[in-house]
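Taking the form predicted on its own, here's one chain by itself in structure tokens.
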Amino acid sequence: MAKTKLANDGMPKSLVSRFQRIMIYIVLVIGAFFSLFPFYYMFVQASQPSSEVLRFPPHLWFGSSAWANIQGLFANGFGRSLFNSAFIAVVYASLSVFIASLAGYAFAKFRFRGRSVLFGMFLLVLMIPYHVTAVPLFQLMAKITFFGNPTWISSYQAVILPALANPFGIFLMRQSMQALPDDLLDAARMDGASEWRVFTKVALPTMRPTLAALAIYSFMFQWNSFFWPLIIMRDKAMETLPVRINALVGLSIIDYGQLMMGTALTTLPIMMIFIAFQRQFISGALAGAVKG
């Protein structure tokens, strides 16, 4: 009979890897009923009436105001500012990835005098507050005229354009781009393919997967911004959901039930993005990590 192999306590290797299997799954589901149970919680509390979500001991099942609560949100201008959460979110997106993807690019594929020092000063940015350029940024939307208008307060173009050129996504797709062989470039060159071609033929679709995280943080940057939107927007049309959800916060009534569904449907947009596109999300952000 073959013998059973023992590991140095004397237990037998498939009974001790089965053991170490079993902890891990514990160690795993603790760690996730920790990490989703505020979620579910937040869900729960927001379909309870405003004088039932601070109650002890609290709620651990759904009530029945949920759509009254929803009700009561877009009576107070929750889907005008739902609307310019979505509007921002996704036009900074798209315009943010494409400008990082041009300047990562030229970054990390062109020869010029200068490049290690402008890539250094993109990268200095990172180390500015934002909050400290926030007063002369005002100043400058304040001056601003736009097609007639006397000034960007108040505007979608206030909020979109003093971040575009992003510092971070310039430097993941100039890490991304470094990793793409320049003999692929170089053979699309000697096909006869232009520069722009050869970039968005050829560069771009062996960047998707960074393209992809790219996209998903920059939406998210937008979507939870709430500095900045709360300085630039003075119009109550304008306002961003993290802006309108503040103003949910009265000096002395407060609808936590409104609060609640206004936090959960403003957390919800983000978490199915994540679930939808996890995977090139984690593969995008570590697509730069190791250069091959």
Given for the second form:
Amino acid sequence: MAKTKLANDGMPKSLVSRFQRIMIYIVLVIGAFFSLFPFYYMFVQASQPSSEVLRFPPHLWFGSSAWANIQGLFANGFGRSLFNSAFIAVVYASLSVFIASLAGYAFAKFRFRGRSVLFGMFLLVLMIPYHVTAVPLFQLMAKITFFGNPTWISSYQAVILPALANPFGIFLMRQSMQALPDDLLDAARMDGASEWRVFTKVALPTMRPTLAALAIYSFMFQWNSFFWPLIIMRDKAMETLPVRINALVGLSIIDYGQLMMGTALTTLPIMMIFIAFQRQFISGALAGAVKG
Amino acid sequence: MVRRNMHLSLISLLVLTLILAACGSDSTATTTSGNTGSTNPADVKGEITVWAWNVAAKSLEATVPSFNQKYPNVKVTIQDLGRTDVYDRLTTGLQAGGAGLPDVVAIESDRMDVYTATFPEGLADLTSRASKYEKDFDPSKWAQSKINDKIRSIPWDSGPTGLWYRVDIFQQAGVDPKSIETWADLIAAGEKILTTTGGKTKLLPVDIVADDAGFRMMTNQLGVCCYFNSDGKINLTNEKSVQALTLLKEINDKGLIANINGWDGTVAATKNGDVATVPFGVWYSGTIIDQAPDLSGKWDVMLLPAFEKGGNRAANLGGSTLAIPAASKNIDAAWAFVEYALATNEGQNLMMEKFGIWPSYQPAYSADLYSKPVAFFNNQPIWKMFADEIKNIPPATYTKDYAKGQAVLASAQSKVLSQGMDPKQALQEAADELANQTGREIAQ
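Could you drop in the structure for the form predicted together with its partner chain? We only have the form predicted on its own so far.
Next comes the full complex, this chain leading.
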């Protein structure tokens, strides 16, 4: 209302747009405050001793227990869990992106018998809630033997392998690969390139934004994953971060300071990755959204 | 048609591969099993793993050194887990026929029925080893561990209830805690406190939409806890349950309930002076010490008020047990540890002293620590009160549908406290709903 009134009064155009710009900035600043404040608050709480976290009025500035909380966490296996989480997420992201790009390429660019049925089956898998598969999968992991391991319970492969052929990733890669002109691939074939070369030297390089987005997605999927690692990683030394942090929630005593510090330390790598790969992340998400 | 057959064969090929992979595996099934019936502790050998939630896990850890003096050849590994995480792992392990389970696992007493109903032989039958201890344990807890006459777990800690209260706030309002004998007395005190604090400090915290802990304590006091009677019929429409919910409504109508959100909300209200009392189990002492160190000397505890003068003031809330999964490969070693930790004064009092885990094992109460004053709690001998309370706790029935009952009751409580529904009607509706969900009859 204010805006139209100003315009009616015959204000110069540049003034109106400056006013608009100020309004936009005000809205943005408010938005930024609301999205950043929870993170700030998390770090503030992470630096408090347990008995200060639920205090009212709450602390708004950092306390002195950050180091004590970190020490407490590391004394209870946090370091090993950090390694487990990072290892699983990195290996999973690399392998699953590789497999998804291979499968997506095949689904998009090769015509073969049963292609659509097979693809449909993959999409179907996307719709099965994981709670349904948890117990049979656990039984499978309990009984499987491979390379002399008596069981796959509490092993890295038990977390990495089951979700490796990720339907969402294959779907995403197929959609992007479909946009790739067949002529481009044929041209390479005419020049005598093997199918492997066509895939790695021609198809993949054009897929970089989607690959990056999928890699980040896959990394985050494993990094945040809770239920399956909780079920299968029964040895404390094999637990991932979310499972270890949840162990701080007891029956009647909860170490809130350590809980906040653990959460903060778990969020930090994700925040850094996001900032570093922000562009790929957004462009990839857009690509998936528009072309889907 | 040809196409479809192709896919079928593809799928069966996949399935076949999985089955084959699963086949060559049973090498874990037979490793060393402990020697049975041995009387010499040094002959009990092996490694055992124990699962418990965090502070409880630490308390068990504290008993390991002295346990190992007695049983030098048993290696105990304690794993700490989040509260519900224990159950997620236990359930999947039992469903998978005992794969990946520990040798000893902590289970809250009120969940025992759920596990024994779903997995009747999932937890080892301890009857022959444990029945000699029956008279030593808190009878209300022992009843929860004994299912169809078989002992499936050993009571660990009990939750005798008390009314934790703020000494300084009572004093300010001119209320003498010793004068409070009935809930009516407490309501009168609550009104006084509310006025003197200018409305800041209410009487007690309730998570109105999610937790009916207050209702359970009150019905336990009256001997009709929890939702079912001993025949397994729904037991909500009786006079006493109505009396309990009516009492909660009365407290709420006078503006004395602080409606809090979950466990963290209760702790925050305790810490920040939003409530003058918290009716909870003995285990809440540890929470207060941990979360409100600056209130040292300002908290004390009395028994829950009675419904009428001279009425029962004893009840139980919470508590847990240790069970041995039947799949354990070293039941002898597991039992040796459970027996030492839970059925000796030494084991139980180590956990009590360092971590405030209240023994279900009654002989432990003869130790000095139970008659000593506790500085944090107004320098009163509060443990003595709980030790004397144990034998007066009326038994309670939980059944495998306990969790369903909790959800239905929380919703009934919310209808009464937030929407003003008549308690009797709300309980009738709750009974119907529970009958619907469980197929159980409603007791007349």
